[in-house]
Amino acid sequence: MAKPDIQQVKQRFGIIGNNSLLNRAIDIALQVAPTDMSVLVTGESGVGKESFPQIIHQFSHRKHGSYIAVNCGSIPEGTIDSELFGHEKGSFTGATGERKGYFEVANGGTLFLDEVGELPLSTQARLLRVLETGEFIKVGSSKVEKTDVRVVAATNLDMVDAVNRGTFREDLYYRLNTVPIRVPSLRERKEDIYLLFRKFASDCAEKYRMPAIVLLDSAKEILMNYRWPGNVRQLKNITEQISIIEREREITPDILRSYLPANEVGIVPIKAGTSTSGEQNMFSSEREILYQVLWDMRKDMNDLKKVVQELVSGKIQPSELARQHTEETLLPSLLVADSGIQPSAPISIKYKKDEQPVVIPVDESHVDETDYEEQTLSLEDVEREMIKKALEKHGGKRKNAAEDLKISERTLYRKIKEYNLDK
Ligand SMILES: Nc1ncnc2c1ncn2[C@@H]1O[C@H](COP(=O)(O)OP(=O)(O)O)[C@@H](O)[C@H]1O
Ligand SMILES: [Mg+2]
C-alpha cells in the first residue's frame, strides 16, 4: 500500500494545521499503522491525540475490524478489569450474567486506551500479558483465551514520572511505548493559531447562521502569544465563546482579553518555558500551585470589584449579570492528587466574617482591617469549592466538570467522596 498523502489525511479527519512537528507525528501514524506494533500517543490534554490512534486504525489490514475508544480515566476501579476484559456470571456481586470485554470485542481490531496513565497497577498486570501473549483470563473465571487486538494508547501524564513514582509499571512502558507519537502543544506550533481561530469561527459561523468574528491586528497579536494551557480545545472553546456571546463581530483585544482565563496575558506565565508533555498536570512545586490559586482568587475579586462598582454606578441592571458573567473559567491547577503533591502548607487568606473568602490584594490596605479575621484556608478548601463550583457549572454532569478542572473523571469521583458532594 503506498503511503498516503499527508495533507489529504489531515483533511479526512479535520485536522488544522502544518506545522512540522504536528506533520511529523502524523507521518509517524501513517508509517506504523500497517504494522501490529503498541502506539504511546502523548501531548498535554487538548491538543488533539483522539484522531491519532483513529488514522492508524484506518490506515491498518484492521480497517474493517472493530474500533472501540475507553477512556481508562472514566471507569471506576472497581470494574475496569471486567469492563476490558470480561467476567463470568456471578464472579462479583451484580454480575448477574456473562459478559465479554472489550479486548474480547475488538478481537481482530484495534482498542484505544485513552487515559492510559489512570489505569490501575492490578489492570496494568493484565493488560501486559495481553500485549505480550494475547492472552487474557475473565474475571472470575480460571481459562485462558486468546484475542488478537492491535493497541493505540494516550496519555496526558508524565510517564517517566509516573515510572518514577511507581504509579505506571515499567515493562509495560516500555511494551506501550513501542512507537512514541508526541502531539506538540499550541504553544509549540503558533503558526497554526490563527488557522485553527479562523476554523473554528467559521464553523460556528456556519452553525448558528451569522457571520463569522474577525480579530483586530491588535487582537490577533494577543491570540498569538497567549499561551493556551488547554491547547486547541480551550482556542476552540473560547472562539466558540465569543461567537455566541458578543455582538459585535469585530473582535477587539480587550474582548479577547476578557475571555482569557486569569487575565494571564502580557503577565510572567507561571508555568512559564517551553513544554514537556504532561507539564499541565505537573507542577514543579507546592509553591506554583499557591500562585496560581492566589492568583485565580485575585482575578476573580477583580471582577467581582469591577461588577459592584458598574452595578453602584447604573452601568449595568442586575438582570444583566447572568449574561455577562457565564464565561468563569475554573482553575487548572488543582491537581493535588494527580501531580502527587501533598496540600500541606496552608495559605492565609482573610475571610470577612459570615461570608465567602476573599483574598486581599496588597493594594487595597485600605480596606478596614476590623472587617476581617485571620483564618486559614487550606488548599483542600480550596479544592473542595473548586470541585463544587466546576459541578454547578456543568449542572452535576462529572465528565465535564472534571474536564474543566483537568483532572481524570476517576479522580474527580474519588474527591467527590472525599469531601461528600454527592450528599
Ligand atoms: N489540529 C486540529 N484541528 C482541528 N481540531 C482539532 C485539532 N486538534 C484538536 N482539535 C479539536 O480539539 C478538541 C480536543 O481534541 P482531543 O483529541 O480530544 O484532545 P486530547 O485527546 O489530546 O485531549 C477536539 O474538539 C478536536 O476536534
Ligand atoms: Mg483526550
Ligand SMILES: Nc1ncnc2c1ncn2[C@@H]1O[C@H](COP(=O)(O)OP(=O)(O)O)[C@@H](O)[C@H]1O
The other form holds:
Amino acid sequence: MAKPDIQQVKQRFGIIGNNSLLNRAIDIALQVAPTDMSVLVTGESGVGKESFPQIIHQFSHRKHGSYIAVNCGSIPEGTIDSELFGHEKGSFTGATGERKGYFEVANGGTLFLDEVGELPLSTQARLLRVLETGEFIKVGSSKVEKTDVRVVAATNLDMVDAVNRGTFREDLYYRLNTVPIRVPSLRERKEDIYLLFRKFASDCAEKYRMPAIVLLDSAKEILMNYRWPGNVRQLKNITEQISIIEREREITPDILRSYLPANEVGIVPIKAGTSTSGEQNMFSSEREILYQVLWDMRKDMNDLKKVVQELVSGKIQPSELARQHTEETLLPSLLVADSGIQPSAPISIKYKKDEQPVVIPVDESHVDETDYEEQTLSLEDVEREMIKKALEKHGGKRKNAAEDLKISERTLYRKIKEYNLDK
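Can you return the structure of this protein in the form predicted on its own rather than the form predicted in complex with this ligand?
Left out here are the partners and the other molecules; the chain alone remains.
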C-alpha cells in the first residue's frame, strides 16, 4: 500500500503549514501507522498534538475499530484505574455494578492517552503490564483479561526530567517511546504563523458572516516575531478575538499589541534574531521576573502621569483615551482599580523628576513635599468631563457618544445618571 501524500493528509486533518519539522512529524506518523508500535507524541501545549494519534489510527489496519481519547490529567487519581481497566461490582464505595474500562472497550482499536505524564505511579505499573503482555486486571477482580489495543500517548512534559525526578517510570517511558514524534512549537514554524492567521481569520469571517480582518505589514511583523507561548491554540483564540471585537478590518500594530499579553510574567515578545536558547533562559530566575514586573510598573506610572496631564490640558480627547481601554470601564477607574483608591477620591500624582511617580490619596499624603512636583485631581471630575465632552461633540446623542468613548450604551446611561448629566 502506497504511503499517502503529506499534503492530502494535512487537508484531511486540518493541519496548516509547510514547515519542514511539521512535515517530518507527519511523515513519521504515516510510516509508523501500519505497525502496532507504541508512539509518544511530545510538544508544547497548544501545538496540535491531538491530530497525530488520529492520523496514526486512520492509516492503520485498526481504522475500522474504536478510537478512544482519554485525558489522563482530568481524571482523579482515585478513579483513573477504574476508568482505564474497569472494575467489579462492590470493589469500592459507589461501585454499584460492573464497568468496562477503556482498554476493554477499545479492544481491536486505538487508545490515545493524552497528558500521560500525569498518571500516578501505581497506574503506570498497570499500564506497563498491558503494553508488554496485553493483560490487565479490573479493580476488585483477580481474573486476568486480555486486550489488543494500540496505544498512542502524548505529553507536554519533559519526560526525561520526570524520570530523573522519580515521577514517571523509566521502563514505561522507554516502552511508550518506541517511536517518538515531536511536534514543533509555533516559534519554530515562523513561516507558518501568517498562514494560520489568515486561515483562522477566514474561518471566523465565514462563520459569523463578516469581512475577514487583514494585517498591515507592520502588524504582520509583530505577529511573526511574537513568542506565542500558547502556540497554535493561542494564535487561533487571539485571531478570533480581534475578528469579533474590532470594528476596523485593517489591523494596525497598536491594535494587535493590545491583544498580545506582553506584560504577563514569562510571556514576552521576542525580537527578530533572538536565539532559541535565549528564549528558553528568559525569566529563568525569580530575580529577573521581579525586575521585569518593576520595570513594567514604572512604565505604567509614567504613562499615567503623561495621560492625566494631557487630558487636563485638552491635548488628548476622550475618544482617543477610551479607545485604549475596556468597554465597561473608563480610564480613571481603571487606573486605581488595584490601588484601593475610590474613583471619587481626589488623588495626588507625586513624582521626582526623572523618577517613578507615586499615586496616593490626598488625605494620606505623607511624602516630603520638597523636590516633588504635584497635581491634585478628582478622578470623578476627569471621568465626568470625558463623558460631557463626548455628549457635546455628538449633540447629546448617547449612542454616538458611547461609540466614541468605546463603552456600551448601558455603561454610558449609568454614568450619565451617576454624574447628573441628564439635566
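Residue numbers count along the first chain shown, from 1. Treat the numbers as computed from the prediction; the structure is a model and nothing was measured. Superpose the two forms; the largest set of C-alphas matching within 1.5 Å is the rigid core.
Q: Please state whether residue 407 has a C-alpha shift of 2 Å or more between these two forms, with the rigid core used for the fit.
A: After core superposition, the C-alpha of residue 407 moves 2 Å or more between these two forms.
Q: Taking the rigid core as the superposition reference, indicate whether the CA of residue 63 shifts 2 angstroms or more between these two forms.
A: It does not reach a 2 Å shift.
Q: Residue 40: after superposing the rigid core, is there a C-alpha shift of 2 Å or more between these two forms?
A: Residue 40: C-alpha displaced by less than 2 Å between these two forms.
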